[in-house]
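Presented below, as structure tokens, is a lone chain in the form predicted alone.
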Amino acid sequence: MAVLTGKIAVVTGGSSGIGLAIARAFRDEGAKVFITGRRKEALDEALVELGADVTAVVCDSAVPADLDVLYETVREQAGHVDIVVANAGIGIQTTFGEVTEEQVDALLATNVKGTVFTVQKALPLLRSGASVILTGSSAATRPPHGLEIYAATKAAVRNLARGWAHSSRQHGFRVNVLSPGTVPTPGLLDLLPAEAREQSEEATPLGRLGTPEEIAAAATFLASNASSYVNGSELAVDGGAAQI
């Protein structure tokens, strides 16, 4: 039997890249999936691929009112949530000495504030035993040059999971961080030049970059009962790049 049969999953930032791969994997494992994105056009394209078991909601995770609309949709259509993947995030290249207030505000709003309210607003709908997955990054351990602020937001995400794990008994969930390494996605291709991607590939012990599907497989593990005693942890899926 598919490992997520009958589960209800929410994946923010699910219209492309890693989020889309996670939504696809969850669907293939039997879950009913709700995805979000800021652009309706991208969500419509994702739905063409994902099909009828997936619902798309236009939502900016940095806007709490948008999250209210998301979870009201989930409540009306499903009644509860078993899996929350707080995946929506942005990266901005910033040069130390030239960082702007707008850049900092944007990174904190989506990557930290968005993660906080994606999870907090899900609490009333979470079914006992729910799995909460926060998308981190290997950059939190080894911040690349020019991505220091982004890396700091992902370090904050790691610590949110550590703190929230203390609430597991009270709220009936377990929470973990999924931290990808360098994975070619539309967002990454815009962020890192080809030379930087080649350097990352060379620095990875496995000698290659990851794929969205490999990250999605790890997310499926964290969402499933196979990880029922995993809580407050970080699962690094980075080919060893930030581990040695």
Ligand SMILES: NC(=O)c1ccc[n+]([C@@H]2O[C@H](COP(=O)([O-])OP(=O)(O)OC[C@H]3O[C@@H](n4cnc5c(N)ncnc54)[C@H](OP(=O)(O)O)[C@@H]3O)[C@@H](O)[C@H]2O)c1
Second form
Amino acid sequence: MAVLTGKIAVVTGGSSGIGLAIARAFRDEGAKVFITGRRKEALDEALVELGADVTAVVCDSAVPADLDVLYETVREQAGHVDIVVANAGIGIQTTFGEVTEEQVDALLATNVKGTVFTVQKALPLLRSGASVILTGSSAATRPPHGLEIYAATKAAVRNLARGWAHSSRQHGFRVNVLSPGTVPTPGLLDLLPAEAREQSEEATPLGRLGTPEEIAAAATFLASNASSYVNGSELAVDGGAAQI
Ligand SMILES: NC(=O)c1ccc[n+]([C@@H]2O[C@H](COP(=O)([O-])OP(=O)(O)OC[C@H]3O[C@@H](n4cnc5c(N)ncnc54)[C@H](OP(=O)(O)O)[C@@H]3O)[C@@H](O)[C@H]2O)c1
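Given the form predicted alone above, produce the structure of the same protein in the form predicted together with the ligand.
Below is the whole assembly, all chains and molecules, this chain first.
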């Protein structure tokens, strides 16, 4: 039986990689899904695959006014939200000693500020019992060389979930972090050269990289009533990479 029948879901960064797989999985489980991204062409391509029941909104998570447009669209079309996946994120390789202000600002703007306002601006629309999922990263506990600033933003995401869990009763939601290991996606392929991906595979206890679908399966669990008592936690979906 479909586990998200009738639920309204927002997936930021839903036009590519992990977010696209999550949107597909939620749709297949019966949810009405809204996806976002900055590039309209990428959203249009995703809609060709996802179908007309999914709504795409051009929205830069780092721009709070864009998030207002997103939630106004959700309010008009659906009236409320049951599931928010704050997934939009970027990675930038930086060598310590050469890190620029622009790199730090860009990483913080999307990964931290974007997560904060994606969730805060959803609050007025959240239906009681809503599930909020933040996409973290195994990098938060095992920062790869050259990804220290990215890893720090994901550690911040982990702490946002811990902090926001205090508000669960007040806002009627539960909030959890989903932390992927290395998953080949368009974003990851741009970020990590083949050699680094091979090293990551070697360092993963399961001996392989993950798939977007494996991350989406865990997101479906966190979104569904099967995880109704899971709150403030981090679900690692990393083949064990950051667990040993
Ligand atoms: N792949 C991995 O190995 C891995 C591992 C751990 C964690 N993660 C996390 O998983 C999430 C998804 O990553 P991915 O690998 O699927 O990357 P991806 O293939 O590059 O997809 C990223 C998605 O986010 C959107 N996006 C980026 N910046 C945005 C912004 N400011 N506002 C709105 N949308 C934005 C992109 O669309 P536009 O470019 O059009 O905006 C795209 O839809 C990220 O948070 C990433 O940090 C990934």
